[in-house]
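A single chain, nothing else alongside it, follows as structure tokens in the form predicted alone.
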Amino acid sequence: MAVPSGEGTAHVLARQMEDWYKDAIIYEVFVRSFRDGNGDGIGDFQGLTEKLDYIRELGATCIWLLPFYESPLNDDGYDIADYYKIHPDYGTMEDFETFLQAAKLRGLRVIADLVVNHTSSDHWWFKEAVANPDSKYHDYFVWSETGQEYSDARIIFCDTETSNWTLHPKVGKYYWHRFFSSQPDLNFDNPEVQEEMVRIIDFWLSKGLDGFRVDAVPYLFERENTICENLPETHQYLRKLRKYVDENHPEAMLLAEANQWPADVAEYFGTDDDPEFHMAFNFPLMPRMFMAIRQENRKPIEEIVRQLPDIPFHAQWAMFLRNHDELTLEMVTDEERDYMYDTYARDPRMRINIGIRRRLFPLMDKNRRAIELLHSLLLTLPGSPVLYYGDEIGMGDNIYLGDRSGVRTPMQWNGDRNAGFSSSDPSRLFLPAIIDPGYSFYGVNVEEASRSESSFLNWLKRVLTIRKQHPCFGRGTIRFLHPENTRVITYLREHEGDTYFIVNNLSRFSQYVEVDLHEFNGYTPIDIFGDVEFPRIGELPYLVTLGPHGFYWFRLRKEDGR
């Protein structure tokens, strides 16, 4: 990588340590589903520690843990009952610390989910608030005598909840919740709640965590005659939180889960002078990658990227295809939502809330070429990629399980008992392993995929290795080119003197494309997958032919060889 004039190598390395998340490849793990180390049918930190080499060898550089705190697990841990305790199913604090140390020894960073918007109704704060309305903890939550306030706020879990207010019979008042009624929202107008969250963050970062994926950040404050999302008060508090983290844990990273339209989600980065989050998920772009590949047209991607505002220098998008939640369709038009349902989720059981609850391979009907193309987009569009456990081996889903459980089934390690996830009796597994034809753990598992050089797992390992060798993909600018063939999406990624020319065929048929690259007259495109030289660029449009769902990642080399 070229070093800017006046900036020494040591300074560049120091800067990369500070903003390490720009080069990260994040692997999302549900501890409960990954590996059972003690044979009780439930994944735990002991089992996860045993599989750290697998994660490192895959090519990930950072692990994102779903909630592991004490919880009644009515929402897979997003209903926290004690922020300072490990759920006993997952092990002890010592087990967690052992895992963290083992990850660090392998060069893996670790971030964890942190739910700031709400707690579980089993949290002792809420129990005290209910038992004694005069206690200070009563004001840790949002109450109403009538349950009529904030009527403009949408109901997020529209499949299960009919109101954002629930009457508590013992208290005789309504409490506010943006998600399940078992998850009362915290009252961030209370300074003590704000301080509690700072203490929680400090506790875990001091343990050695490298940051947090912060859940449901748009909903922290409520104001009448608003939709109670993205309020100025929310941003004001989040900037205070970021300032504390920067001053006390300068290498830690905060990743925002803000499922909002482009202009709103970009606000969660703050500014260079007054930052909020280091990273934010690119929710607007994600569903449009699926639209573009099915429509065989680049328009959905280019249109939404044009709507994305510029973000601060130290900010970064988190790019993803699938995760532990549904493929959300909140940030699309009604017409686009209908199209996605008709295309990817005709069976109503595949739908939940306003989204599609499917894993990547079933979603794409196991179309290997199309899945590889989606990963080409994931890895070359601006941002850091987030991979979901099991997608690297083509795991299936179970739409007959409730809520989001269908995409959170046990990791499939081999074709032995319980998919190698657990030594327990199969009836003790917290969720059944996938046995559906085409996705059964007998044939779809890590051991089987590792044996075949042509497996998607081994393909992905090779691609991630190449991606990590080219910092431009995580740090560079993007410039879309606009060839006449709309079935092909092409763009330039540029960073510190390096230029990459990316060509993706969104069609299931072979395509050719002529691209205006006259500004690079005399440059030679090098296919970075095989270090193969292509014909030199001239004044005329550059011709590229591609197979079905084919793609190229070219590095443009000057005549002088640089």
Second form
Amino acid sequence: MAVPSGEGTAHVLARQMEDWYKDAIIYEVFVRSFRDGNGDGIGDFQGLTEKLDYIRELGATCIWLLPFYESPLNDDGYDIADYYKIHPDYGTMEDFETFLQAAKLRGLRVIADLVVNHTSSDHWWFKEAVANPDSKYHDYFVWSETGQEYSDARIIFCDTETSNWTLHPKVGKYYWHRFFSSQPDLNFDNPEVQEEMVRIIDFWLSKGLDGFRVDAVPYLFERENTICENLPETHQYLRKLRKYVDENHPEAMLLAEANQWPADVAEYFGTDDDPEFHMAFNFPLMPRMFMAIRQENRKPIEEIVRQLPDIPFHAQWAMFLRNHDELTLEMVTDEERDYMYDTYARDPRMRINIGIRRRLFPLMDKNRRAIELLHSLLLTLPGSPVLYYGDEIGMGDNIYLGDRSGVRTPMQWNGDRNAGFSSSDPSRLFLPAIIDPGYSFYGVNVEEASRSESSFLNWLKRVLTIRKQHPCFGRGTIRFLHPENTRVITYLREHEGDTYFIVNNLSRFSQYVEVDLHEFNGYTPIDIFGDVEFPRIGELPYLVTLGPHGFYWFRLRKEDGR
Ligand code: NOJ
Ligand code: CA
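I have the form predicted alone already, so could you send the form predicted together with 1-deoxynojirimycin (NOJ)?
And the full complex, kicking off with our chain again.
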């Protein structure tokens, strides 16, 4: 970050504290799946606290917790019954606070899921709304006499739900829900609902959380004759929330989950003068990385990046390959979707709603080189990476479990009982650990991976260390280069006088590429993995040869040695 003249050091430092998310490496954890501390077969905060050193040593700087609040768990906690309580399976508020303190002691930030769009039908607001239609809580939700309104809104959980309206037999009216019918949408036209969210945010940030991953943000308001997504009212409210957070918790970060087309996602950043979210998941880019590597062509990536608007200075993309949901294919063309299903989800059980419910290693057929290349893209394209627990050890999935549970199975710590996840009887586990040959916890686990210098886990640790030494990857600009060979994707990342030249071979065969780098005539590329000097750049196109799925991260060193 350039220091404007006259600005005091303290001010600059304060600002860097505030944009910590630009250098973050985020690790997504489901408390339920990570480590069971009390032996009841379910992961909890006590267990997670035991494993904080593992997360720190991996190289993560921030933990994202999936919902851990009181909930009937019809949607693994995205159906909240009480925003102010910890789910008893996961421990007590004290356990949570102990965890948070232990994370801070290790320099780890923690953000949590905040589900604003809907509650659980078990939330007392909804129970009150049903039991007493005259109470103010009735108006906390969205009701209809006919269930005919907003018919242009799509159905997201299309494998389960047939309508966004469900008739409530006791009330005799329909209530609105964008997800499962057990998740009634909150009515954001009601100022009291808007206020409730502010109270919830205050409560958790005051405990020391560093921010929120805000769930399902496009759907807060409904209006007739629209698709009820990304409405101006929704942005207006979210900007109000951001303003509140900035004024009261200046270091807190808000990360938007908005699975939308490029221009629509970017709207969630707001502007530098009127900001909305600090970060947003790069949903448009994610499936295109998988497409590019299978098609051995950089076009899908370059095309989508071209469609992504420039984002404000305060904003940062959250880059990811996989997460706790299906690999969503809602924001690709019909043709692209067919291609993705055909290549990555041949078995219909691998599909759910509009997406693919598989983990990274099975998706890539354990092709180590291809997986490393995907990480090269993840870590060098603009944004901060978000890693999903278990993918760092190459965990498999279980497509025979219901819904998205197959990618949420117990973390595999070692080859002992229950993968070292829990001391309970195996039949008591909340979900079975993976035992299929090839992915069984006997062989695929942290202990085993730690032992081998060449494991993916140890490779990733080294790569994350290197990435952290070069702030340009989180903060720099990007310029694509366009060499003739379209199997190779190359770009420059630039930040405060530092330049990096990245070359990725999307092909499973060796490739060479000639890149026009004449503007860097006289510079020397240094491969930052081994600090290896490559031949100096001249006037002529620069020749790079790459092995199958190979890549280089070069720093360009000027003639004067800097
Ligand atoms: C997005 C979450 O990632 C997903 O797991 C959840 O089911 C829906 N939002 C509804 O909250
Ligand atoms: Ca437990």
